[in-house]
Every structure is written in structure tokens, then in C-alpha cells.
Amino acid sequence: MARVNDPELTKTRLHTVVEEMYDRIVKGEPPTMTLPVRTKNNIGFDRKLGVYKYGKKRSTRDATSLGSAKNLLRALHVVEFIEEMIEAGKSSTLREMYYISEGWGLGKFGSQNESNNLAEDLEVVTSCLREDFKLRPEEDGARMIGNITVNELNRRGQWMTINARDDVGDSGYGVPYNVEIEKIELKEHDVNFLMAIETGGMFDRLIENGFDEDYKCGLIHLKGQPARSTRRIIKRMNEEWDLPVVVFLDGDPWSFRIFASIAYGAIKTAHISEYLATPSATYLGITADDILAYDLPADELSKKDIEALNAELSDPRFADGWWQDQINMMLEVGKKAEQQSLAKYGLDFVTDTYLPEKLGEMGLA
């Protein structure tokens, strides 16, 4: 499935949506919106794409209740705003959308998770993406450093050259909202691999002990749960660059998913997965084995931790061998800690020892 990026091709979609309920309605049947089951249960490897994906169950949403009536009129309303953006030439945020919501009555949404899951919804059934319907988060994506060059397209229509090593400050360069190829261009680089980092304390680190450069590579801070544009900007380099994707991330149950969203998809975004998941991407650490072969300091898990960890044994995303070892040995040790854990030896050690180590088992360094 390619994506859309046609105006035009977006609105003829999404009247395809009104077009079911319009069917129905003169037929004097109750309206409908077809999509599928977005649970865990249909999701399903794609070996050809290397991802996981929305299996064939299908779940129909009726007019036969007030509370799916009023979901089939905010999609109306919905795909109306929609068109009027893209005729404008304008944007919205997902959070000025739900505030717009009331000025359309008995479709007005009760929640920015409403309005939201509508937008999902509607990516899902018309195989668009969210830029498509000039949609934006509230979240920024990810900051990156390293000698990486990009064009980007500002907000006068202008293209402006920018290095992420050399024109930006400690901060780095800030990934925006849409990074497809009408927004970014991917120019040039000269580093060798990719490591996403969870943590903004971590990611500062490196930037500070010039790990970018002494390792030639691209650092990208994640922000915890990666937007989407982050994901979506190293799915981008990984297959355009042919980089490798390395993640550093903490030793817990929570990071191991935040690794599994950008190397297989998350269950919210799986009907995009091909567009935001580098599947070619390893995990680096922390591991449950860090923990005991550098005696880090680590915390109990607690109750919800230890729920998490054995749910992922039975996650798609986490069937290898190697993920279920790790898994296993986290609970089997009772312990989780995080990237900093790493200062007990020192600020220098996770750039002098650690990243080498690990980098080096991986053929990186």
C-alpha cells in the first residue's frame, strides 16, 4: 500500500466513508462504518513487510445506539473539517479539533481520546495517513544531533538547508510534526549508524562526552514513547541511508515496548506499521544481563511491572528466543534499572566502556 499524499485522492477516500452511511440510509437501513478489530488478538506478523500488522477481523459500528449514532455524526463532521483544511491549505491540532467539536451539537466530542481514536479510525479505514488530513499532535517528535543534513520546508514555502551537527546548538535539531518527502528532504550524512535514546539525560551525555563524533553516528533523542514523526524520521533514514538502528533504552518491561514500537509497530498505529517501523533495528540495553554483568544499581519491580513483563511473553512483537530469554531473566531477577545506573562508575563509563562494548559485540565500533 502506497501512501496517499494526493489531496484530492484524500477526500475522495474519505467520502467513502459517508458514502457507506449514505448507502445504508437510502435503503432505509441504520448507517455504518466498517473498520478493523484494533486489538492485540487480530494483530499478525507480515513477513513480506517484516512488521506487524491489522489481521481480516472486521467490526461494524451501527446507528443502532445513541452512543454509536453519535460517533457515525462526529466522523461526518469529521471528514468535513478534514476537506475544509485541505481546501484552505490550513492545519489543525488534534487537541484544536476536539475544541472545535463544539460548535457541531449532539457531535461534539466528550474527550481529546475520542477525538483522537475518530482520527485513527479514519487513517484506518481510508489507508491515508494522519499528515494527510493536515492533522497534528500536540507532541513534538525527537531532538537529533550528528553530522546528518536535511532539507526542510518552512512555513513560507521556502527550503532551508540544515546540518544537525553544525547548525544547530547542544539542543539539536527538532524533528517536526510531518516528515514526509514533501516536508523533509533527507540530503546527505557521514555517520556510520543510528542510536535512539529514551532519555533526555542520556541523550545530553552523550552530546556532552561528543559521542556523536568520536563514533560517527546520529544520536535521536526518543522523549520517552517516540511521536510518530520520530519514528517515522528513522524508518526514513534507516531504509533511504541504509543505516543501522541501534536503541538504548532502560532496563524495564515499558521500554522493552517502547523498542518493540519502533522496530515492529505499536497496536494503535498497526494499520501504519510499514510506514513507521524499522524492523532491521537492535536493541542495545539496558538488558535484563547488564544488570547483573555490571552490578548495576537496579529497583524491585513492582506489581504492574511484573504484569507487564509477563504479557509481553505472550506479545507477537517479543516471540524470538532472545527477547523471551530476557524476559524471563528480568523476572526471574526481580530487577529493572535505568540508563543512568550506568553513572556508578562515573559520567565517562557509558561513553569510554559501556557503548563501546556493546557497540563492538554488535560490529558498530
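Bear in mind the structure is a predicted one, so any value in this text is a computation, not a measurement. Rigid core (definition): largest C-alpha set, two forms, superposition within 1.5 Å. Positions refer to the first chain, counted from 1. What changes on going to the form predicted in complex with the partner chain:
- After superposition on the rigid core, the Cα atom of residue 198 is displaced by less than 2 Å between the two forms.
- In the core-superposed comparison between the two forms, residue 294 has its Cα shifted by less than 2 Å.
- With the core held fixed, residue 34 shows a CA shift of 2 Å or greater between the two forms.
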Contents of the next structure:
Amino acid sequence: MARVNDPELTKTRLHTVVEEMYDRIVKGEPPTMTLPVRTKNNIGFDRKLGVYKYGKKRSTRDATSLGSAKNLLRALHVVEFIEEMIEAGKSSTLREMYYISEGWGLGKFGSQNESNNLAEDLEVVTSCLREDFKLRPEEDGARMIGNITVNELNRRGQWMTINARDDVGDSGYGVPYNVEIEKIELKEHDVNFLMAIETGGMFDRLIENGFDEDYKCGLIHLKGQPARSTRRIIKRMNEEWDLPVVVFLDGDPWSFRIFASIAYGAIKTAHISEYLATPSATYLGITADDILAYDLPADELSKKDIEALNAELSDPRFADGWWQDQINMMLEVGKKAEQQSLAKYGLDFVTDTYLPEKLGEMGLA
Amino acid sequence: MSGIAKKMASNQKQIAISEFFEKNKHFLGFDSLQRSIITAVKEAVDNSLDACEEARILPEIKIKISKVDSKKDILELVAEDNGPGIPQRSIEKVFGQLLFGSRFHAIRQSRGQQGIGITGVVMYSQLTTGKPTNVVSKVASEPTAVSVNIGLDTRKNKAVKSDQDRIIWETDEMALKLHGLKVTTRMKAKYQRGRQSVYQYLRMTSIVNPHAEITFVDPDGEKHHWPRVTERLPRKVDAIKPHPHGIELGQLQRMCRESKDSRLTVFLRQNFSGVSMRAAKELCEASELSITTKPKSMKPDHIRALLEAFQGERLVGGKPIKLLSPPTNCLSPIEEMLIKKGLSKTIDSKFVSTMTRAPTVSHGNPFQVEVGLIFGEGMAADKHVEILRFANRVPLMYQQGGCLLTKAIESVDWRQYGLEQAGGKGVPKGPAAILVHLASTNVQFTSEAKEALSDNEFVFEESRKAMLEMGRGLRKHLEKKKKMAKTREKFELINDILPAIAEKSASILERPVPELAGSITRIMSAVICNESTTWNRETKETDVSITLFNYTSRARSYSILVNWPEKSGAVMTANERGGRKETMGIWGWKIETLDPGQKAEINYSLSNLEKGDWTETEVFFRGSQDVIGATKLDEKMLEEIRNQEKILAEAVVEVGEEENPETQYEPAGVVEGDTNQTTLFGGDN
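Moving on from the form predicted on its own, kindly provide the form predicted in complex with the partner chain as a structure.
Next comes the full complex, and the chain you just saw is listed first.
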């Protein structure tokens, strides 16, 4: 479980980053920042944790080019900003930090992507979490519906009990950005499994058809590439309640990556994969063979899709035989299909036929 | 003659004039309603510019076009200048007479080579509106101006004056007009915008006449203004006599007929250029004519024989007769710096490269090609470049594709100079405009319309060469820009970012700010040159500053050289480091030792230049370690410049220009500066 560090330890670790730069200048050399390589070439399976983590490859960012020198300066500004927040007992969103950087002169961010990446860089080098840095994401978490009860500490400091079937409207329970134990307690449930769903349209279809009650399951809307808190709450429910997790996505190369980030760990957050990944999660569909087996309306793969599939072939997370087959099959067929293409056979086809068949194969229905 | 007969005769005359116009409207420039107004403006402006040049007045030209009746396409044109004006008695001649073939003996570069001049405008106006043209003229010597209406008597086919009056002519500012001419005329015409428009004609005119101030009010009431950017009038051109190589039979016949000379040798020496006494005798011998032949009495066969001798078809001693080249001081190029200014004032862009070739001769006709290229933002990058063609400072606006000057542009592979061009042929694409100007005593056009130059291998080759040279300038500029951007980045890194990193890290760790010198040397590991050329508003001089930084771990030694507009009359001042002249337009300094982490500065100013004349200084170096921001000196190039200088100096002596070549081409000498500099270049220390 993700442990939030003591503020003093966070500061000390951040200082090591600053010291590296300072000491290099004192030695008459260009300042540097050393960090693990954050690409698919540097992630490997950690047997002990059962997830993918960064390997030993490290890269050095040195101030010999304008771009990387600016990056180092930004890192210093961020460190200073974090220290100020720790001392003042405040926190800010990543987006707020991006706007605050407007006042950092030469150290200002060019885009929010840069500031997000740098926050992750600092997490990786210091082995701290962004919660330690008092930085929050502004991305919203998932929606959840089903007979699941949690206790949540609200902003007034009171614990409130929420049932994600009886106490919520049609939009479900909104998962907050912090789902750690000091904020969320998993109280009780009466479901047999959890189903993570990519698109809002499919999530709403299953609710309208009463799928959660008929099949006694919790439904979670991922909203595309799932936020950290979404992956974290899935992981907690999976571990603490021992619930199986199935993942229902579109049938395209990008969905494969969403699944990998849920099950194996995302490349960008491989430093905390053990907190976010659910290794036992299963990919339900749409699979490449579903497209053929159900004769789904499909689109041609774009050039980008094909590039993505080829990249996945050499991604260690997709190294097993089943994935290699799926990827190669999709390349051969040259097609991709959306979840909602199942509507070809009527609105109830997904809940009456497709899902029961697929869950049956998994022994869940 | 009965009344009816008279009327018929008059009808006939009327028909004659109309027919004359109808048949010749192509070369008169009135073949379409759109073109008619351009031609009218062109005739008026050409006259004004020529008159001002002759009278050595800096021209101020105002053109106003308004719609009188848009349904019937009637426009009114008012053209006003500050020229010398026309004396009352000459107005009729200038505006009402057809001036065909009056310039056979005067060979010189002049604008008025097209159409029949302003008389054509008066005729066109009369024929399309039935109204006369009003002329107001004031000469400096008279207190009042004359206002007169000029029409055409269609019966007698000549100008008629009416409503002549003396008036007091006041300017818009209520001051008395000292001298000038104002023409007001109405005609059937259509105003249009675009590449072939009055606006474009005036814009182009202003580019090649940087000494003129031009204002234009278009039919929508919008005012366009092209300011004067130089006080320097074009050089007064001398008329030269025809050269035997460039003469045609008809012309030679006419010259003989009109000659009053009693001897052929005298005729040849006095009426032709390039004919020495010896050559005159040899020409007589070759054409089997006595030197005492009276030109006026020469028979067609004799004239033909003489022409054959001219053209080298008749020999003396088995060889064609040696003739001197015609003088080339009859040409008035715009010159590089003024092309630059003209382009810069009309097109808002940063970089201009220009090239004026030395005058040369084709078939006995002196000519000179100059080109200019303006490049940069403010122009569309994905379109064909704009082509600006000129012949003797007159814009050519039609028939671009068929023109020799366009063909010369198309023949250059612009890709190597940083422009886009499909297959390395054709008009290139990019954010640029290319100017080509041909100055010549005899401009050859493809047709009477006089809008496209006909093929001539000499002119083509000269144009091509000029453009290749100019292209090299563009390439250098683009390369330099790239290098400069990189250098700027490095400077930002060590001057701004690195100190900020040092300070911030020190303040977070609560430690002293560390020394940066070591890191800087490691980051840069190069010698860097920074150049700035800026206009100093207070001193009215161009300040140049060159700084050389040694960011390597070893001491360095260099010679630094710069280009400067010496040819254009610039004077170098406040050059405290001294240095010495390398060759024409190249100055150099020796920097003996530049220790690691140190910098050396060279500062000087250029006077006798105007703002915008000199905006970029090229820096060269001699030395082993590469210098970022400077070019390694190509010794061959320096040698070439020295050679050209020599040729030019000799040419000046030969032609015998008024300027004293001694002072203009001072041999290189050592200038003692503040530095302990005694030896200079060439490693002779």
C-alpha cells in the first residue's frame, strides 16, 4: 500500500536532487539530474511484486543544451514550490502549479505536459509520491455503480457512508483523487466481481439494462486512460475483498494499453506499479477474434494504429503468447471495433448474449 | 469646297485618328479599359521623373484617380509633380504633338522609350469623352502659372488650346507653388487592383526611384504613400553616339543623309563612338570608299558596304577592323544600396541581397544588369516569389512569362540558395521577391507592347550571373541565421539559465552561490563571436560591435575581418583598435592572445550612411580553432575581391571619370591603433 512519507524525509530526498546539480557546478562541470529511463525499453517484470517496474537503465539530463538546462531550472523551482507548500500546509493541483510557474521567469513551463512529466520525474528520483509533494491531479476519477459500500472522509472531516447503488444517482459514485486509507475505507459489498468499462456509453447501457443487479457486479467507468485513483481503488477492492476484475474495452491498440496499465503497470508510473496495478485483472473484450466471431462492424486500422500495434509487439508487458496472438491477429485482420458496435444486434445483445458468453468462459456467469 | 465635302473630309480625318488609335492601341497601351488608366498614369509619371532628373529636382509626385461616372466607366486622373514645369509656349508641343523618331542620334538610357508619350493620353481622353485635358504649369522664373485646356483638332490632326489663363497656383498647404505641372484628364477606363494595376505600377516605380516621393489616392479614397528614402538623384546620364556594332541600315542611311560633314573619316569619328582615326581610315579602306567621300552623297551600295565593314564582314589585312568599346558611363544603374532601400521601403522584410554587375556591351550597346532579392516574414512562404522586372527604371507589368529576365530567373536552381523550386527550374516559391533591372541604351522588346524583353544571350548570361551571386548572399544569410539562433541559445544557457540554476540550488541548500566559470567552459567549449550592427539615432551613424569570447581551456589567437560598405562611400570612425584595410570593403584586426574565459571587443562606427543602408556585418576569421558566429576566411575569395578592385580601378582610369581614382582607391596601409599592433596579416610576424 502506498505510504505517504514524513515531510522531512520528502525534503531530504528532494535535496539530493538539488545537491547533484550544485556539486557538479562546484566541480566546474555542467549540472545534471540522473533518473531512470522512462520508456518501454526500461521496464521489466518484478517477480516479487507481480507487476512491471523500471529497470536499471538511467539517463543523465545535463545542462549542455538549452532545453535540458531549462528543465533542471524548472525542477529547482518545483522543489522550492513543494517545500513552500509543505511548510504552509497547502496543496495545489498540477494545473495550478503550471499556472504558478508563469511567475518563475526562465523556469516557467511551456505546457502542462511538461509540468506533469517533471512531477513524475521527481517522484521517480526521490521514491516519493506526488501526495508527498502536495500535488494533486485535476483529472477526475472513475464513476462506480453496484452494491458496494465505502466510508469517505469528507472535507468537513466527517466520515460518511455511501452505498454505490442505493445512495447515488444514475451517474454513480464519484471516486475522489485520493483513495488511500486515510480518505476511503472499504466497508462492505455484495458483488461477485468488478467490471471496468472504457466508454461512458457502454457504462450507461449496462446500468439501463440492470446488468449490475442481474449479475451481481460492480461497474467502473474508466473514462479512457484511467487516472491513478481509479487504478488504485480497483487494486484495493481486488486485494482487500479478493474480487475478480474483468476489463471491458474497445477492440483497438489503445485499449490494449489501457488494459496493460490496469493489470501490469503503466510505463509512466512504473515506479509505483505495485500500488496501482492489478495483476489478476482479465481482458474480457473486445478481442481481435470477437471482431470475427461476432462479425462486428469494424473500421480499418489507421497508420498510427498499425504503428501502435507494432510497438506493442516489442513491449515486455505484451510478451505472453495470448497477447502476441491478439496483436498479430488484429494486424492481419486490419480492423478495429468499438464496444458499442455490439449494438448491431440490438440494444440488449451485449447484456443478454455477449457478456454472458464471455463471462461464462471465465467462470463468472 | 461645298459644305458637305468639307464635312466629309473632316469625317475622314476623324476616322483617321480613330483608326490610328484602333490599329495601334497595343503599342500605345490603350488596348483595354483596365490598361488605359495604367498607361495614362505611366506616361504622366515617366514624364515627371524624366523632367525632374533633367532639372536635378527631387521629385514629389501625386496621383489621384476618381470615378466620374461608374456606369459609363469614366475616370478622372490628376497627376501633379514638382518638376520644372513647361514654358507656356511649349505646352502645345509636349501635349499635342506626336513625337515619333526624334531621338535617333541621342543614344542614352531614358524612360521615354515607350508609346507616344503624354500626347496619346490627350488623344485617348478626347476620343473617349470628347473633353480636352487641362494642364497647369508653373516655371520658377514666372510669378504665375498657366492653365490651359489641350484638345485635338480632329480636322487638322493637331492640338488646339482653349481657355488659356494665368492663375495663382497654391499647394494644399496654401503655399505658392514654386514650379511644377498638373495634368487633369478624363477618360473611359476601369480601375482594377492586383498585379496589373496603377497601385502596382506606382509601387514598382517607387522601388526603382528611391529618390521620389509618391502619393496615390485611389478611387475608393484610400491614400497610399511611398516616401523618399534617399536624397541622391540618379546620376545624370550622358548621351553617347551610336557604336558601329549596334547600328542598322536604315539608321545609317538617315545619318548619312542628314550629315553635313565633308569627309567620311570626319563623319565616322564625330558621329560614332569607338572609332579612332586609324579605325576610320581602315573602315574607308574596307568599304572601298575614299576618305574624302561626302556622306550626304553616298549611294545605297556605299552605305551597305560601310555597314559590312562596321560588322566585320569586310576585312583589312585579313582581319576585321578593331573598334573600341562604347563608353559605359551613359548608363545609370540604381545601385545596390538604393535597390536595397527601395525594396525595404515597399516590402516589410528583414533581409535584402543585391548585386549590380559591371556594365558590359552587347552588339555595340552598353548595358548593365542589377538584381535584388528581399526575403523574410511578411511574404507568403507557399506562393511563387514576386518578380519585379524593370527596363531603364520602367516597371514591366505584362507578359512576365515571355520575358528574358523571367527566363533568367527560371534558369537558376534556387533550391541551393534556400528557396523551394519544383525540379530546380521555373519561378521559385518562398517568402521572397526578386528584382531585375536592365539598364541599356537599346532595350530590345519582344513586341511593340514593350512589356517583355526579347532574348539576348549576353543579357541572359549577365542576369544569371548576377542572380547566382545574389543567391549566394541569401544562402549565407540563412546559414548565418541558423548559426546565430544556436549561438543565441548557448548564450541564453550560460548567461541566464546556468546562473539561475546556481542561485536557486544554492538558496535551497542554503549554501554559497558557486563559481560558474568551469561549468561555462565545459558547456560551451568553443570560441564564440557576437556581432551587432545598429543604427545610432543620435550620432546618425551605424555602430558595429564585435565581441569574441574564448570559452575553451586554451589561449587563442585570431585575425578578425569584417565587410563594410566602403564602395558605397561609408567612412569608418571611432575604430579604436585600429587594424588595417585588407582590401576594398574588408577591414581586419589582429587579436594576439585571448585567454580562456576572456573576451575581446572590436567597436567602430560607419558614417556617411543612411538608416537601413547597412544592417548586417559579416565577420570572418583567420585562426585554427573554429569560431561560432564567424566564417573562416576564404583566401581565394579575398584574392578575387582584390582582383576585381584592380580591374575596377583600371576601368575608372580608362573611362576618366571625374572622381579622382587616387583618392578613391587608396592602397592598403597600416593604421596605428590603441593596441600594440605592429604586424598584421599574412603571418609575417
